[in-house]
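In the form predicted alone, a lone chain appears below as C-alpha cells.
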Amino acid sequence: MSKEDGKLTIREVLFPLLTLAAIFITVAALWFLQRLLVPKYQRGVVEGSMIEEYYDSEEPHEVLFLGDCEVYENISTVALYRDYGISSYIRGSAQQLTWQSYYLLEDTLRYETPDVVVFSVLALKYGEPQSESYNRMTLDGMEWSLSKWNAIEASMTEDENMIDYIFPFLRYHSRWSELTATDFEHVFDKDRVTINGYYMRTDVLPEGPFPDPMPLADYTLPETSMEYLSRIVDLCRENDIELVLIKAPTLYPHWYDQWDEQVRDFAAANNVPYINYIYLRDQIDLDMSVDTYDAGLHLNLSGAEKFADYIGQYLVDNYDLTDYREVPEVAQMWQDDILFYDELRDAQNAELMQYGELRSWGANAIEN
C-alpha cells in the first residue's frame, strides 16, 4: 500500500508499534530474570529479608531500634506490645555498620516520625566497609531513595560499584546453576521472616565457655563510626526525637571495657543515655542456661522476652508513650502480628519435637 493523500501504509504503523512491544517484552523479560536470580533469603540465613519487610508495616511505631543481631535477636517486639502497649520496629540487619544505621534512620523518616530511637553500640567497633554479603543483606532492601544511594557509597568494598546495585541482574546473573525451588517459588512475593522486625528462635542450647578476648593494640573506636554516631545524636535532635544508646547482655562477641569507656564518654557528652544492660543480667532475670539459642551469641524467645519486659520497663518510665492496647485500629494490627507470633512459635516446637534435637543454628553460606 503506498501514501496516498497523507495515509500512512501498514508498515509505516506496525513498525513502530512493533519496536515499541519488542522493547517492552525485552524490559519485561530482564525485570523477571533479576527478580529470578537474586537471592531471596527465605531458608538458612534469612537476614536479607528483614530491611525489606518494613515497608509492609502499617502500624505507627513510636519505638524505633537500629542495629545488627543484638537487637533484631534479643527484644522481641511482640513482648513490648503486649506488655507495655508499645509499637515498636527493629530495623536490624546482619553486622549493620553504623552509617548504614544513621542511613535507615534517614530513610525511616521518609514515612514517619518514631519518639524513641534505640541504637545497639556493638557495631561502632567496625570502622570500615566489611563485605559484600552483609551490605547486601542491609542495602539491597532498602527501597530507592537519596539515603540509599548514600548508604551504598559509604558501605562498598574495594571490589564492588554503584551499578550493581541500581541493576542487581549484573552482580547475580551468573546464579543460574545455584537456582532452587524457593527462586521460583517466591519470585513476586516473599514469606515473612520477622515480626516487626524481631527475628524468633524457640530453640535452646545453653551458655558455654567463650574464648579469652585477644588484646588489641589500639581500644580507640574508629573515627568513622563515631562520627557517623555524632550524626545520628543530631539527626535525632532535629526531628525531636529521643535517642538511648544501648549494649546488648549477651558476652559475646567481647565487649571491651574501653570501649564502653569511650561511649560512656560520649554519651555524657551529648547528654543522651547509655545503658550496658551486661550488668543487669540479673536483674533481667536471664538463665543463660535455657534463655539462649547458640551457646550465648544471641536470646532465644524466652531470653528476649524477658529482655524486651526489662528494656520497655525503663522505656514507659521515662518516656512519654503511648499505650496502642487501648487505640483499636492499631491494637487490630498488632492482634494480626501477634496471631503470626504464636504461630510461629508453635511451629518452631513442633519441629523441634518432631525431630528431637536442636536445629542447626550456624549457616555455612548465604542460602536463597
The other form holds:
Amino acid sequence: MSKEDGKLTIREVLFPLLTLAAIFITVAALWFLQRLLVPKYQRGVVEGSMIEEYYDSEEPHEVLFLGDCEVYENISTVALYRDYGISSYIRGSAQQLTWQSYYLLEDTLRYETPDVVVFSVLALKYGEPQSESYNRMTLDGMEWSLSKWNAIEASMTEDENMIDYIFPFLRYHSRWSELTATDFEHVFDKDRVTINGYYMRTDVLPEGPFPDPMPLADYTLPETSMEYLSRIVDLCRENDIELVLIKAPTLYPHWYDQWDEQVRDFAAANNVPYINYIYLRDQIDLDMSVDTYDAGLHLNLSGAEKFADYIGQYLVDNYDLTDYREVPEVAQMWQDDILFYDELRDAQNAELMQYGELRSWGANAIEN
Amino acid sequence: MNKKFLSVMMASVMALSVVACASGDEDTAPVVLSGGQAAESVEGGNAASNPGETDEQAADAFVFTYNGTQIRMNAPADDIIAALGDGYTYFEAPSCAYEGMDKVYTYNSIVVRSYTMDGADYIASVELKDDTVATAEGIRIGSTEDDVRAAYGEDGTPGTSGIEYTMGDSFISFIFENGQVTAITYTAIVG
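Previous: the form predicted alone; requested now: the form predicted in complex with the partner chain:
Next comes the full complex, and the chain you just saw is listed first.
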C-alpha cells in the first residue's frame, strides 16, 4: 500500500493503535497501583471503610445518623430494625468533623431523603481540621461530587493538597514497602465491616474512673462548627427532614456543662430537640460494668442494643416512621443484614471463648 | 515508527517513575498506614539528651518546672515522665481508630497529659492542681487576676472563664473565680 494509492500504510495504521495501547496500559497500570497502594481499612482500623459502604446499602433509610464513634459504635442499627422496624443508616467515621457531617448529609441527599437526621454533637468542639489520617478515613470513601470537593476543601490540614485526594496514588505511593497480605487480598473488592454503619464489638472491659476534666479558659464552642450546625439545620428544613441533636451516654472525652448549655440554647433557638443521654444512662439501663468493651469509651454490642432500644422508642414516639418489618421487599433486605450481624456476633463470641480476647478485630488485628 | 512507539512507551514509564518518586523516601504515609496503634513507649527519639533542660526551642514555648524537671509543651514525653519519677496515677485512652493514645499522669500537684504523633508521645498539657506549685512568673492557685495581669501583661486573650497567653506553640490559661485564680494549665498547640 502507498500514499499515492490514497491508502494508509501499515505504519500509519499501527502507530495510533500502539499509542492508544500504550496509553491504555499506562492508565491501567496506574489504576492498579492506586488500588493496590491505598489503605484498605479491612483489619484492625476499619473505620476508613465505613463511609463508602453506604453506597452499597440498598434499603431505604428513614433515619440517618451523622457523627463520630459516638454513633457508629454506640447504636445498633439492627436493634432499631428488630425492635421497631426502623430502617436506618449510620454515616459515621472516626473523628468526623461537623463540616464533614454537613457534606455527608448533602451527599446522602443525592441518593435519598431520610425523614429524620440524628446528629451527634461531640465534634462541635473542633473548629479546625485536625488530622490527615482522620480526614482520609472520612473523605476518601465519599463518591465524587461537589459535596466531596467542598468537604475536602473544608477539611484539609496545612500539609494536604486537593490533588492528593483526586489521585490518591500520589499520596500513598510510598506504601509499597508496607503492603500487607490484606492489601493484595482486597485490591478489587472489600469485605463489609459494618451493619448499616454500626461497628460491632462484643468484648467487655468495664468502665473505670476517668481523670478530672481539664479546666478551660474559654468554653465557647468554635464559630466554624456552630456555623456548620446551622447549615445542617437549614439543609434539613429545606428537605423537610426532622433533625435531632444527641450526646451519646459515654463520659470520655469529657462533655463540659458549658458546651451542653450552648447546644441546648442553640437547639431551643432553632426549635430542634437536643437529648443528652449522659443524664439518661439509668433509663437506658446501661450497666457499664458489662456494656462497654474499652473501659467506657464506647459501648459494646449489649450496650449498643440497649441504647438503640431507648433511642428507637423516642424516634417512633415522635416521628411518623414506617415499620419496615411489614414491607416485605425491605424486610428481605434487612434479613441479609441481620444474618451478617448474627454471624459477626457469633464469630466474635467464638474468639472470646477461644482466646479470652478478640484477635481478628480491633487493636489486636492491626497489621504492621 | 518503532522509535516513536518506544518513545511513547518510555514517556509512559518515565511518567510512572516520576509520579512514584515525586516525594522521595522522606514522604510518610498517614499514621494509620504503619499500624495506627500508639506505641507503648518510644525510646529517645527527639528528646533532649538532658530532659530536664530546655533546648533552643524553649523560648518558643512555655516551660513549667516540677521538682526540678522542666516540662516544655510539645517536647518528647518519655524522658520527662521518667525524670518526674513514679509517684503518679496513670490513665490512658486510645483515640478513635487507634490513631493515638491520650495519656494522663496525675502527680501530687500537677496533671501531665501527652499525645501521640508518629508513634511517639509528646507533652500535651500540664495542669497545676494546688498552691504548692507556681508558674515561673510566680503565679499560683489563689493568686489574683491583677497578679496575673501584672506578671503576664494585658495582651492575653480573654475567654468565658479566664485568660490565655500564647507563646510559640503553647499557651497558658488562668481560670478565675471571684477574681482569684482557681486553675492554671499549660497547653501545647499541636499542628
